[in-house]
Each structure stands twice: as structure tokens, then as C-alpha cells.
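Just the one chain here, the form predicted alone, laid out as C-alpha cells.
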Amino acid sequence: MLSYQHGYHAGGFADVHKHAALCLLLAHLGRKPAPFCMIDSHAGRGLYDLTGEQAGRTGEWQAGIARLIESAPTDESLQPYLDVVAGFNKAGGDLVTYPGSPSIAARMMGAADRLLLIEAHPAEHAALRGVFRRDRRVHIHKRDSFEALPGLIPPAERRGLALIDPSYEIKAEYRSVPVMVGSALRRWPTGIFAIWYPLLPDDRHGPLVAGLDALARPVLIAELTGPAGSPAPGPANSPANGPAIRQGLRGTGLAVINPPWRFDESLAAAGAAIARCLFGANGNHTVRVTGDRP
């Protein structure tokens, strides 16, 4: 879809969630001395500006990461991720700068992994052309996610990860993603596969997250929710009523296959403390995995 561009809602609560859980996978699979491998479906721009005109039309990122900061949360599972964050951002300054998932796949990455980054809308392909211009380890292609993803599958580390997130403008998506990743789970049985997926009122997700398990492997699903289209105030030092809520999105899922071992608990811990800095009492973060355990 060459409409979608992700300035509008970089840094909101659906990235916190999303990236933090990112930052868990890349810390596990950055353990082990062998090299591997990250792909993601929609890259993105690869960097954000939080005080250009799309950020700065919706102010999603004030109800999200800068709340998040502002907590000051001391999570261990979290610190990853904000130490990530941070390092795009001057030390003691003002938040200016989001990594989109490829800019903190680069940070976390060894200098023998590789990343495979599929964009197909013209202005943000250019910009990832351009923030990754000079790294060698990066691979950026223009085609369309659901047809260039099984090329690319196996790649030839075999140890790595796919993160898959649509924004789902085109509602056959809910479906076709799982066939999808099951086309590419068969030629990448040891691949690790993250799924993001918007949590809206009709619960237009339940095709999806059934294809998902449908899958016969191991898969954690972990569901973040907030109070949907109600005013969320924005750190001190946003306007007094600050941003609502994307509106009609009550929350945000990932579902991970073949999640790490131990990652459940990480990321219930991580999912927990986003729920209590963004969202307070209303918030509620669910974990739960399916199937056999790896």
C-alpha cells in the first residue's frame, strides 16, 4: 500500500510495545558468536523527526515514548530499548529524533549480521536509502513485501528474525499475512517471525491471529490495550489536553513465532510496566503462548 507513511504515528504507544519487544528479540539473538539475520517486511524511513509536520499533525509520540521517558521506568526488560532511544537522541536535550525498527535493528546488530529491509513507497524508500547509505550491512530493496519476502527466505545465516507489519489499510491482509508467513516458515523453520497487528473495535485481528496458531508451531501473542479514542495526556510540558489516542485503535498485538526461550517472561514484564507508565489504571498488557514451547 503506497499511501501509508508511518511519520504520523512514529513513537506512539503501538511502537513502544512493538519495539521494545523488538529490542528483546535482537538482545537474545545477540548472545551467540554467530552471525544472523534481520528482515523486515515494511521498513519504513528508518528514522523519524518528532518535530517535522507528520509527527507534529497527530503528536502520537507524546502519549508514547516521551510519556514513557518521562516515567523514568527502572525495568530491567525495558532498558534496551531506551538506551536505544536514547542513543538517537543529545544526551540531556529534548526528544527530536524515533528509530523506526531498521535504525534499531543497525544499533543492536553485530558487525557480521545483516539486515534486509523491504520498502516499496517511493519517499520513504529514498529516505532509507539515504540513512543507510554507508552500512555495509544493509541490504534495501523496493518491491512489494508479500511478494519479496519468500525470496529472501531462507537467508543464508539461518539463525535470524522477520518482523511483518502491514498497516493493514487493505483488510484482506488479516488473511493473507498468515499464509504468508506459513510459506515462509516451510523454508525457514528456525526463523524467528514477529507480527504486529492494530487492535480496533471490530476485532478485524481474530483472522489473523487464528492463521497464526493455526500454524502448528509455538506462538506468544501479547496484546497491550488503553482507553481507546479517550483524551490521553501528553508528558508536562505538552499542551494541557495533549493527543488522543489513534483514533479508533484500542490497542496493539504482536504475535512472535517460535519466540526465544524465556522471552514470555520478558516481554509480560516489559508489556506491564509500558501499560502502567502510558496508560495508568486503564492499561492492561496480556501474554499468553500457544503450542509447544521451543
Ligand SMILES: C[S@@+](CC[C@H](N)C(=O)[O-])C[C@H]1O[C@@H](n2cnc3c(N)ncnc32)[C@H](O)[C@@H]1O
The other form holds:
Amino acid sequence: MLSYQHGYHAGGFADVHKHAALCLLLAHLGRKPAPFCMIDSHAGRGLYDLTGEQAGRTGEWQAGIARLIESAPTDESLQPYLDVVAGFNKAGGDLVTYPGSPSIAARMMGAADRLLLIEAHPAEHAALRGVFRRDRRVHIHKRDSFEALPGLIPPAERRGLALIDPSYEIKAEYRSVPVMVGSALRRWPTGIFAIWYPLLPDDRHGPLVAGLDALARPVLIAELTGPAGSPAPGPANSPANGPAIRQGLRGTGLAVINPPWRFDESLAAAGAAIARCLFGANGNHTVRVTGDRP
Ligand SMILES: C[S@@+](CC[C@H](N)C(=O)[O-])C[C@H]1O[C@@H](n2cnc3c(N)ncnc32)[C@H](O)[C@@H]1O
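Please give the other form, namely the form predicted together with the ligand, since only the form predicted alone has been shown so far.
After this comes the whole thing, all chains and molecules, with the earlier chain placed first.
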């Protein structure tokens, strides 16, 4: 039974980092004329109301996307992300809507590209269906992603990206996600895989990163950290708020397999700008490559 709902965290600093990186990957895929496919294995509801009850209870978006926009960064690497978010809001008006990864992808894709979404939570799935009911490029699966993903890979297009963004409600996912990615990679060796993970004080992401490293190919690891205890705690004891995940979140990580050429440089620039805008002197962003074997 899934209880996590991303509405509490939409637009928070982890989303800012993950979605800025996602925009860079999508911009890369969109540069060539051949169609591509994006698979979002943990899609969420697709679009978030920042004036709604969930966003209001934590206020994470205010310390995330709102602070980034207020800082008005001019870094080129952040512009695709800032442009997409702006496109979901009225020019010159308040920030009221935040696009989740499916909406970001749909906005950056072309007419011939495809978006495959997996979401198991009934309410999140129903909302997601509502967002994309008129978009024929989008295919939505209400299934467990661990079961559904192998059947969707490799996509016919061969070019593309899989975003793996679990809620880690189940601690075993730190071990099962690399296994899932390993089997997906065997079926789709040229696919780009982006895997999100939280940085918690007990470093429980260790087995996840080690498991990805064991896949024996270079894995780009990007991590953003802020002051201890960020973001603002909010009502962390609400079950839907994912207390086991968010309490004491000290940072956010993204592992990318088969990153595009020079993605490391653009993500390093974007991450440094995010760290500066959101956390000032307390922010840090690192990009490294693990598993780089001859
Ligand atoms: C972190 S949220 C996704 C956020 C989204 N990718 C974004 O960036 O906007 C994780 C989502 O995965 C869903 N989920 C968790 N475990 C799942 C599973 N085994 N299969 C399918 N969906 C799952 C949750 O219901 C939740 O909506």
C-alpha cells in the first residue's frame, strides 16, 4: 500500500536538482531529428498546485523553486528548466503551478516522441490520466514499476531516457532498484538511465550507489547538499509525507548511466548555481564518475 504523495515535496530542492538535470537530458535528446522515448517509472500526478493543501503544509517549494526564481540566475545550464516552469505559469504572475517530470517531458518533447508513464498509486494515477487525456504521445500504466518496466524496454525508438524516481518508502528499494536497472540496461544498453535517491543522515543510499557501480559501466553521480536538516521540516509525521524519507534529508542525489557527451559539465554548472541560489555558503554540489573501468 503506497502512502507517499509527491504533492508535499513538489518544487522542493530535490525536485529542482532532479528536474534541472532532466531538462538538460531532454534538451540533448531533442537536438537530433530522430524520435526518442522517455519512460518515467515513478511518474507521480504530473502537475502540482502550489496553492493547494499539500504544498502549503510543507512549504518546500518556497525554499526550492520559488527561491531559485527569486535569485534570477542567468546560468545557461538552468535556462531550459526555468523556461519550462515559467511556461506553466502566467507571465509576471505568482508561481502557482509546478510541473512534475511527466509534464516537463511532455513540454520538451516533439510531436513524434513518446512518453511512457508508470504510476501505481490510485489517486496519483487518476490525476495523471487527467493531465494527459488529450496527449496521444503519452501512454500511462497503472502498475508496479518493478513488474511493468521490463515489458516496456527497449522502446521501439531505441533513443531515449528512463527516469527512475522511487519514493523509497520500502527500504529494500535501495537494493532492488539497482537490480531493476541492471536488467533494464541489459535489454537497452544504449538507453540513458537517471536514478534519483535521497541523502539521509544514515547514508542508506550506500547500497544503491554500490549496486549501480557494480553494473560495470561509468555512472555519473551528482549530489546536492544543503544545511543539515533541510528542507524545513513541516508536518513530517503525516504518513503521506513520507516521514522515513524526508526527516533530516540532508541532500539529493542523481545517478546517470550513459550520460550524453559533456552532460557532466552542464550538470556541474547547473548544480553549482542551484547550490548557490538555494543554500548560499552552506550549499555544495559535486559531480563524479564511479565504476569507470578500462
Ligand atoms: C517521487 S514520486 C515521483 C515524482 C515524479 N517522478 C516527478 O519528478 O515529478 C514517486 C511516485 O512513485 C509512485 N510509486 C512508488 N512505488 C511505486 C511502484 N512500485 N510502482 C509504481 N509507482 C510507484 C508513488 O506513488 C509516487 O507517486
